[in-house]
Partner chain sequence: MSFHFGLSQGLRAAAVAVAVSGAFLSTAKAGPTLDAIQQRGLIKVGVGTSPGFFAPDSNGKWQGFFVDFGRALAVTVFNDPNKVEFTSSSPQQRLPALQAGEFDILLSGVTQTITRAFKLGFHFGPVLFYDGQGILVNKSLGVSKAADLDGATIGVQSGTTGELNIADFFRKTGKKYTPVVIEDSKEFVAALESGRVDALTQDSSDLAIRRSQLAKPDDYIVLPERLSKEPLVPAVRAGDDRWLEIVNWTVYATIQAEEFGITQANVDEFLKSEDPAIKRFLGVDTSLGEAIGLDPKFAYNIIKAVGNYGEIFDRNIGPKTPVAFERGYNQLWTKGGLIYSPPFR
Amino acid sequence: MNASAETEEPGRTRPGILTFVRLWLGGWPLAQIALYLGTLLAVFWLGRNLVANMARLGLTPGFAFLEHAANYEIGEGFIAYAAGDSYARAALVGLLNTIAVSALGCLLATVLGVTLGIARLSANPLVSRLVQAYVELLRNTPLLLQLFAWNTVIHLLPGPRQALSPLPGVLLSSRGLFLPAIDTGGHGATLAVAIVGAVLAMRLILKLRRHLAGPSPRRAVVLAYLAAVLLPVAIASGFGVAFTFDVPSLKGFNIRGGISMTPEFAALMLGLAVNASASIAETVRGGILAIPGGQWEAARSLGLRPFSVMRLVVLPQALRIILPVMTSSYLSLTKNSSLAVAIGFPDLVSILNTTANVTGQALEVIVLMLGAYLTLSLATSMVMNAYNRRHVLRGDRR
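Present the coordinates for that one chain in the form predicted on its own.
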């Protein structure tokens, strides 16, 4: 008797292909097959009409236009671009802008949302009611209106000569937000890749060590990751790369130095983050309230202070409830970034809309937009689901 036969349950036979097809289609299989074929014929008919209409207008369907020169400028981007570059490079500039504003918005929304969610449960009625008013105001007003408000507020800030300085080295004016930065002499991208690679390598080493010899002390793990970050910096210094602290300051009629965010970028990021923080705050509040009261009492009976009770006992358990809902907030924030076109920020939608107006390839541009946002959303879901599964498994092991 072979191994498969030994593991097969007695009295149960594996279904054949016809049985599998019948189970997959359910009842009325012929009617369902006819419906599928009818749908395919309808799609084929619509596609043929579309191609015929495009040919009548002198348009050739396809994505060959992406290689043609785009004769328009883009206000800002994370890679070099000039009029005359290809439409594909212009779309890449917009995609990177969308990714940057979405990533920073998710990060800021998480910090704000978790803080406000905990503050909403404060015993101080003033703090609790203020947070409740914040949440209700932002949840019940259109996001587009909030973006207009943020854009107006930032453009009404003082000029560069009277720029606000809320923190040392941080300047805020009608020209945008300016932050200190470390000047690496043009080697920033290479150094960032090296640091990420070193951190990932250290993660694999620690994981292997944990498998062979058990978990390492927390202090040793922190020092190991710190060494992974500092090692590429030390190697770069050894090869002559100079690191200087670049603080923004007023030079002439504008602020120079550091990292700058344009008013549109800052308004979009703040609008998206503040709006998403309201829903995240309610999610965090609901997750904390779902923890049984016995967990709070048990933690207090051990002599833990309120902050330690929240950090060590309540939040780790609430995170299993919060994470799936928070994923939806991240997805909404990413998709809502398409409203950037309303305040003049050159995101993916804005740049592709310009491309469609210039080339007339509207259908292809819409397909590109759908594919880009679908990819971003699926990538976000994949990362959050992987983290959620890992967190749930860790909780089960406890």
The other form holds:
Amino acid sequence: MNASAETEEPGRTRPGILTFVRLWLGGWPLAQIALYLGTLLAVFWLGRNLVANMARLGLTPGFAFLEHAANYEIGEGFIAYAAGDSYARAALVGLLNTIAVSALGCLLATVLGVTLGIARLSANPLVSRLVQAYVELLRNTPLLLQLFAWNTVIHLLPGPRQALSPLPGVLLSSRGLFLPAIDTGGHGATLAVAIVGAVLAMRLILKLRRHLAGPSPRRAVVLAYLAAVLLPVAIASGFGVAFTFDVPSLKGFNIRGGISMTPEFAALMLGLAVNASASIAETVRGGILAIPGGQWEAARSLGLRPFSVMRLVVLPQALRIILPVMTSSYLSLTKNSSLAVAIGFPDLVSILNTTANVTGQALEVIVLMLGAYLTLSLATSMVMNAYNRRHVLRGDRR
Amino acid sequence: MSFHFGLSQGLRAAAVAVAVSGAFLSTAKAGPTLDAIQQRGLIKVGVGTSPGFFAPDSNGKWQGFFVDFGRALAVTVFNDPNKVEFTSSSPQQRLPALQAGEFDILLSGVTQTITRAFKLGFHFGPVLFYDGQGILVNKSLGVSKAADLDGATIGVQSGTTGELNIADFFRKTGKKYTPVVIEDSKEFVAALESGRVDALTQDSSDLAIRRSQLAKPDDYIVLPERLSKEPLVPAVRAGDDRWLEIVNWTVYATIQAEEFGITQANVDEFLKSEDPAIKRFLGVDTSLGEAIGLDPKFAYNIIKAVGNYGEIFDRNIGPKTPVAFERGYNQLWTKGGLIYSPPFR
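Swap state to the form predicted in complex with the partner chain from the form predicted on its own:
Complete assembly follows, chain above in first position.
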């Protein structure tokens, strides 16, 4: 009955119910229906079994256990946690650890990968072959082995009592890297927010100014940002916040004070980043090779130097090809961070495994893990796609 | 981690039905686990990896204290110590694997706890080894008791009760520590040797074994304190009473034999004994076996094949082995220890 409508206004009508059903059922409607029902039945069967099995084990399905006290300690985290806090808080510690190690890993992998990808195209056979060997080695060995190797290398550093001190205040040992920190007497977070706010405000002001009065000299821009950073600090000290240096030193069993990066964190981050850098290098190489030679020749004929050709002409075009593939490298890096448990970094999986082991709520814990990684992955994809649309596909508007 | 889905549930129900109907014919009712074992002709045992307790020898044949109890079980069920298959499983994976039916029994140094019994659905056999959580430290730290470890970094193996015990211990004493939770056994030991952690905590028996594997064992010491009770038991899935009782009485047979003074070497001489208890135990008087539905000679077969509890202990982990454990709590009750068998009558 809709057929006549479709012929009258081609491409503008919505499909009628029949067309819609036909679309869903495809060429073999009976087989399709059987498949739908079969899938539904399988899901129902599995679910019923699951509930029956949990009942048999005396497990109450649900996430109520998350509020109970978790009686284990966690080695490191970005928020305060102690044995006796809730399982939910423990899971949050793990999630933040996973995010931190993945984010830093992605950053490092990008820098390394892009550099190596470009180096792989070098005319110098030594450079290009070395990078090729690097890429092949990393892509053809299991990540878990690489993590063990990194962990071993980092553990070979001297113990805390014989810590290396390459710079005054900096200590490097098998317990990790310790750097002096600025102690703000507990106002660190407020100050950080103030500085970020001031920098964002300055950015807006500069944009407005450029819009009204044309580009400012580079030196003025640098000074303006510097002022944005220093102003909150100056105001804070005006209100009596004392800034002292917290220099790490050996106390008791450990080095204390300053900010530190544990060996497991370092090993995991390095391992993930180096591993991902190999595939990113290949992506970058492929992206660059896909740019027609004419672009190079044209840029060179304008008198641009090789570095500028790469930076101004080739890379921006190659980015269109590179970026979507790079997103998947980031996603696998994040997911691979779950190997942390093997080397002792308390990531989300490690902490949730312990939770499952203690509470027996394995199913809920797996659902939590799935949810967390799904959210992280989708968020990464979203950000990358947004960046792609905004800066790459439409060209950089700045 | 895996779960038991669908099909096998149906099969189990069928197995239960068969077993229940079979119960009218035979004197005893078999459960799904035992049925599966008998059909397969093989017992699947989950073990760990620690020389002395469980480790494959140079021929790939599993050897060790817990392994011998697996062989004893095969004797009870099949009268053949080789009808058993050992598979190593990590502390993190072993319980879910047992629950999923990958193993018929865990002989991997599982600690008996109330949570595991009620919430996780496991049942436990008799204590095979009385252990307690200890701490392994480098002597150069000058630490003599656990309380000296305030502020220390301590390595913990994931999936063990140790993770909770050490947290409890430090909370109780109001001291601080930093855990490094590691799943991989090799990395766990390497963390101590490299100085990444100040101490390792685990069941003290396990620590003694790991200490013997270090490059310089004499630089390290297992602190004398015990932070917890760790009764290491065979673990089975709940819901198969018959299988659990077979596990129980297989272990008890090795203990009772030691109490009687019956060993692998002299068991044949004991067949001539006039003691009615020994005659019942060894199946010379078959009344006991007929009553319980097991082979009347099952105890004799076990002792003949693997020896009594004391022999199993001495052969694998006793003072003359590299692990060199004293019997301690694991001595017979008649000699001041905790090892005890209910009566065979």
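Numbering follows the first chain given and starts at 1. Everything quoted here is computed from the prediction, not taken from an experiment. For the two forms, the rigid core is made up of the largest set of C-alpha atoms that agree within 1.5 Å on superposition.
With the core held fixed, Leu23 shows a CA shift of 2 Å or greater between the two forms. A movement of the C-alpha atom of Ser338 falling short of 2 angstroms is seen between the two forms when the two forms are aligned on their rigid core. Once both forms are fitted on their core, a CA shift of 2 Å or more is seen for Gln162 between the two forms. Superposing the rigid core and comparing between the two forms gives a CA shift of 3.9 Å at Leu37.
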